[in-house]
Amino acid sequence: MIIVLKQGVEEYRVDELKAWIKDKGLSINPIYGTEKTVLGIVGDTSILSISEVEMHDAVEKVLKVQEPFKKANRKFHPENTIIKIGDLEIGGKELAIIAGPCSVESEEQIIEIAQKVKKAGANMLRGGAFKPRTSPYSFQGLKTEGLKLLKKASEITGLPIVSEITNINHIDVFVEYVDLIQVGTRNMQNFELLKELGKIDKPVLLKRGFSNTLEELLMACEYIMNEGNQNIILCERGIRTFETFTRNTLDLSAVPALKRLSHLPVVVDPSHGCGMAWMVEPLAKAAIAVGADGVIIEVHNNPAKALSDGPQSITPAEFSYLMPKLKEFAALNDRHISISHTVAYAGTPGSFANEAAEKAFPNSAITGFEHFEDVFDAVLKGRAEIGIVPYENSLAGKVNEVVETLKDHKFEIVDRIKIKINQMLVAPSGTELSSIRKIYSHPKALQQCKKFLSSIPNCKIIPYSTTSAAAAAVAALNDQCSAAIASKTAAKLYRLEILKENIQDAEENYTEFVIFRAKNNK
């Protein structure tokens, strides 16, 4: 039952009403809004009739709550709940961007990832220390040592920590080391654990079970809230359906549904939601578009060698590439993502331009754009402070499009950087050189490899926007007749084999990149 109080009612009348309700053995949860005060009544409210309650002088109206969940119900709490963790208010204007590896593997690994995701715009660090795995033979995590390493990474970067609890006996150590305690899908209905988490003063991230309804998620939430802890964040992380293409089916409809049913913040985990790294970007964008209060993204510095969930993890470079795009989606929903001093490069993660940008700006947030004109546009419109684009290659000559654009009085060159270019022929695992019929790459890369290409005249040459985008396309095709000319980094990123190394026409192959800014952005 919900009792809406009259505006401006005297306090003593409200106290009289509360005393009368408590005398009947019911508990009261007052919610103080900006315009209305509401009393949420919990217990066997069948002993109260609506007409009887409405007779009280302090009461404006009475509503019956039909749903079994009460404290998580928006009818009990009409205004959105905002949960503060450090300086971040989850459920407010700023979106929660929670990033990090599935498992903490070493001190070096977690600190490197923490620094890179912080630089790219993450405001919380995730990492597993106690890992519930389907197989008893899989990596189970570093346990308490993993939490200590997370804490060290947090002290270095200032990022609050999110980590998953699996055992009721670990609550004390989680209270000591973790800022947001995650309850994973397997423990969503571990009611004894939920009740104990309700007794602590620490926010809880409650993930939906892979076979549970939204009502069951909210009822699990009720177990925590009923013990006193009201700081719950709900998480949609994909459910099990008849579809087998993805690891799970991400139920994005859960976001608006939960926001209608409940007042609690809702975040989305696109990594677990699909189980495929290449799907994380579109699903993260979609999550923000449907109103999520944040996303949880698995980021690993070497996904191919990750001890858990490598196939769904993206690299720090991919995360950096993704963040400005998420910022634009957030702005469409009147939400915000903080990214400082963005450097825009012409390329995608794994490209030579990406390498040049990281070398030139090791401590800045960088992001890539597939086309030169997009970089110039981003700098001109203030979405990036600095741009970096290829200007001239020792084998293929100048990039005329860049040369002509830089003649525009709107831009000025502030620096230059030259890097060595080693081109690789890359293809899906098991591909034979003799079976290749199509080769994808950027036109300038193709020019650098004329001699090699002339040795396989039966191949169709397909120009592509960037070398790394060509590698991504070949990975997506996953056939035995397609290959790309790209960097060793791109091959590693897209899980491709290097069929032939250093296929450029000359060993001494360099590209000069120019670093520029808009003249009004000094």
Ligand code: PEP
Contents of the next structure:
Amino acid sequence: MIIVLKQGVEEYRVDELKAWIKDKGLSINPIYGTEKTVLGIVGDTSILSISEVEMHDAVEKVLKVQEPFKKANRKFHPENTIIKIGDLEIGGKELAIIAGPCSVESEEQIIEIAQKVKKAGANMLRGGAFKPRTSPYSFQGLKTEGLKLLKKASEITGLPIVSEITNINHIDVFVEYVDLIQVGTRNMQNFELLKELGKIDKPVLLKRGFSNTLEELLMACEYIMNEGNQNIILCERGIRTFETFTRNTLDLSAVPALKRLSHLPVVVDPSHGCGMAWMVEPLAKAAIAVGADGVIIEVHNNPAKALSDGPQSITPAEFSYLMPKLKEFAALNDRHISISHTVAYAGTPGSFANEAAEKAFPNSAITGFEHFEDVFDAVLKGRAEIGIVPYENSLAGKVNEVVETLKDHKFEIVDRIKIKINQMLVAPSGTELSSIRKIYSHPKALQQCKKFLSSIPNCKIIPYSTTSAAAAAVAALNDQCSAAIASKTAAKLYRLEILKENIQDAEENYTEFVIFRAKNNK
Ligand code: PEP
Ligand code: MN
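Switching from the form predicted alone: structure of the form predicted together with this ligand?
Every component of the complex follows; first up is the chain already shown.
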């Protein structure tokens, strides 16, 4: 039941009303809005008659709350709740970008990932230390040691941390080390754990159970809130359906539904939602489009070797490539992601341009754009201070498009960097060289490998926007007759096998990249 109080009513009349309600064994949740004050009444309100309450001097009107969840209900708290974690406010205009590995595996691993995701724009670090694995024979996490390593990564980067709790006895250690306590899908209805988490004031990230309804999620939330802790963030992470292509079915309708039913922030976990690294990008975009207050994304420095959830983890490079795209989606919904992309390069993660950008600017936020025009545009519009584009290759000559654009008086070249180019023939594992019928790559890379290509009979050559995009396409095709010409890094990134190394026509093969900025942007 919700009691809306009259505006400007004397304090003593409100106290009288509260005492009368409390006498009946009900509890009161006052919410002070900008215009009105309402009292949320929790307990068996059937003992109160609406007309009797309405007769009280302090009361303007009485509303019945039909739903079984009360404190999480938007009717109790019409305004959005904002959860503060350090400087971060979740549920406001700024989106929560939570990134990190499924499991903390070592000090070097968590610190490297933390630094990279921070540079790319994450505002919170994730990492599992107590892992609830389906098999008892799988890696179970570094436990308290893992939490200590997370804390260390947090101290180095300034990122707050979230980690999953699985046992009521660990609450003290979680309160000591983490900023946000995650309750995972398998524990959403561990009511004893929820009640204990209600007695502390550390924020809780409550994930939806994989077979639970939204009402059950909100009732689980009620278990925590009813004990006092109101700092809860809800999380949609995919549910079990008859579909088996994806690991789970990400229920994006949960976001607008939960935002309507409840005042609490809602974030989306696209990684567990689909179980496949390549699907994280479209689902993260969709999550932001449907109004999520943030995303939680698994990022691993070497997904192929990850101790848990490697297939759904994206690399730090892929994450940095995704962030500016998410920022644009956020802006369409009047939301914000703070990232400063100071360096824009023409290429995708794993491309030689990515390597050149990392080498020239090891400590900057760098962002890849698939097309040259987008790099020039980003620099002109001030979205990036610096641009890096390939200018000339020792075997294939100048990149005419770039040479022409840089003649424009709007740009000035500030530096150049040369990278040794070793081209690899890469394909999904198990592909035989003799079965290859199509080879994808950037025209300049194809040109650098003319001799090798002429040695492959009956093969169609397909030009592609970048070498790494060609590698990504071949990985997605996975048809045992397509290959790409790309770098070793791209092969690793897209989990492709190297069928033949150094296939460029000459051992000495270099590309010169130019580093430029806009003339009025000194
Ligand atoms: C996780 O975040 O790594 C995890 C185990 O999540 P979920 O509970 O959603 O499976
Ligand atoms: Mn995981």
